[in-house]
Partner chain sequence: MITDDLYKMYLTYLLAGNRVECARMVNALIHENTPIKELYINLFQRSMYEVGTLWEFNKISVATEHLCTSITESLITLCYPLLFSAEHSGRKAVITCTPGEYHQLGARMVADYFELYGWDGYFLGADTPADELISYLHEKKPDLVALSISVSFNIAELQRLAMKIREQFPELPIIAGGQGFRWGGENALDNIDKVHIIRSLDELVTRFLTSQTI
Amino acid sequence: MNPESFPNLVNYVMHDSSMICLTFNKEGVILESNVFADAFSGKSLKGLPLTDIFIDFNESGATPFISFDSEQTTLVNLSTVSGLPETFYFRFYDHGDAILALGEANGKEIGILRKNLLELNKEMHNLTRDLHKKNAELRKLNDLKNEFLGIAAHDLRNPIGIIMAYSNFLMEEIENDLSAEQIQMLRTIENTSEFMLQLLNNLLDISAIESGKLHLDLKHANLIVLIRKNVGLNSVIAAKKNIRIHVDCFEDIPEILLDANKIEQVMNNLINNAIKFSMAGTTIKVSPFLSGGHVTVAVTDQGQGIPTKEHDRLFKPFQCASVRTTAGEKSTGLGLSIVRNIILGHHGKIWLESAVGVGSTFYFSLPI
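Could you show the structure of that chain by itself, in the form predicted on its own?
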């Protein structure tokens, strides 16, 4: 190359926005770099060794792959701002103390990458379409499952209710005429039918929740009145195990918007669970209080406590703790899942604190 034309060429190509343009000395230190080269590598290259961008440049500082025949191109891998190497075609021009390097993208490689990208995009589109189809089929099957559960639970509820009612009648009317063994049989029928009826009611609730049909009849109500009513009803059950339920409220709680029947279902489940897992002679405390813009209710027992690793799964369907009930009571594993969905439907929160051997506290909060 004509020595006099070298500066003009450097000045010209340094403003090229389509190719890598560098000048470097014999030691492999970059003297100048254009904007495209800096943007490509993600940093200013001036003053840095070629090894910061030329992956093929060896540690000795020599450049054996460089050919100063301007008609010959050399394939060089460059490090990019993304960290992935990219191949360029380079031509090198020697000017004594400085070497000019001009690199153009490997068009063939880019073409292959584009082709692969199009094929991957097409495959992704097909997979997405198949996924949407499978999701639609799963939604349909889930709806059919919920419909079946609802129909089955509804149709079974009446005969189970009749069995329970007749067993209650026999226990009340002819208990004195029955042997101890016959009384035990009737009690088994009564307890089993009661459990089955509870399970069917829970299945109806779960199918309604999963199908998006959880309807809330929201009205302003006095939560404290509702709590005291529920505690009164459950105190009869608790008394059979010599357990006392105490309402601990020292604040003036305002009326809030809620579905009274659903919140009573929540209270009934939490208090009933506390009774099931508490020892005789203990106390269950129900504590409503204000917290920020919410009313929070805590149901605290002096039971066995629940291991921390089991806390999250308790609010999922058909999940039970490893802790056993204290009088052999049965659990469907659905109650807390239903409770959680009712509270979430009220835009509230529910959580648990527990210590093994000390007891558990279930909290739920509702917005004021």
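Mind sharing the form predicted in complex with its partner chain? What's above is the form predicted on its own.
Just this one chain is shown here; partners and other molecules are left out.
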């Protein structure tokens, strides 16, 4: 190197380089420090003991720990202005009264860290790819399942309907010629086929909803008329269990945009559930009311109540509450899931409040 370049080099090391440059005496007192070292430690190091920056150095003197082999680097932990120690690679040069220390950041360590980060990143992208691929496969399987379910439910509905019709016919036409045991058998056929028909209808609804085929025929309609009609029909079933249903309505409810058949299905399901889980002698209350741009309908029973931890799963398909129906009525576990999807299809909301031993209130609200 041209000797004339030395002052420039020293100037660069002292002011502009990104390496730590220090000189210190045999007692471990810093004699000179470059700009980078001062900035790194957050103070002017000149005159301070070496231990102010070299965390691991023994205060009794620095030299016994130092190798002056210029091929050898020594790992030194430094205290920094941020308070977090950083590791530097140091080389030490003996100049008689003073020792020169040159320290570089641990480039190798950073390199390893960067490589590891890149590998983790790649792994994450590959896992994301796998996840998307598996999701797509699951979506296709689910579509296939819905298609199968739809076909199966549709094809089974007719034979079940025929069984039900014939058992009805036998009960009406030849009941007097049958023994009590035979009548009981016919009733079992009738009840079971009725349940199966309901199950098939629910399966058809679920498969249509899950395939995104919930078509709503939205028209302006009077919700109160729908409620009263449905309460009237269900009162007959409720009366068999000595349960009363009444409608509480003190407000003028405007006509709203809805699919009358589907909302009737919702009402029927909620009232029917209330009947199934209520004891004799209790009352079911249906209360429509206005609430902030919505019409809300509450169906309240005085039944057994549902534990809070079961509330969320009630609206998922094939889920039932732990409480039992009061007269052995069957449940497909699909009704509330269908109801929820119908209400969501109307941009509405559905929820419940329940206390064990007191009763439950199922609410749904529809936008005005």
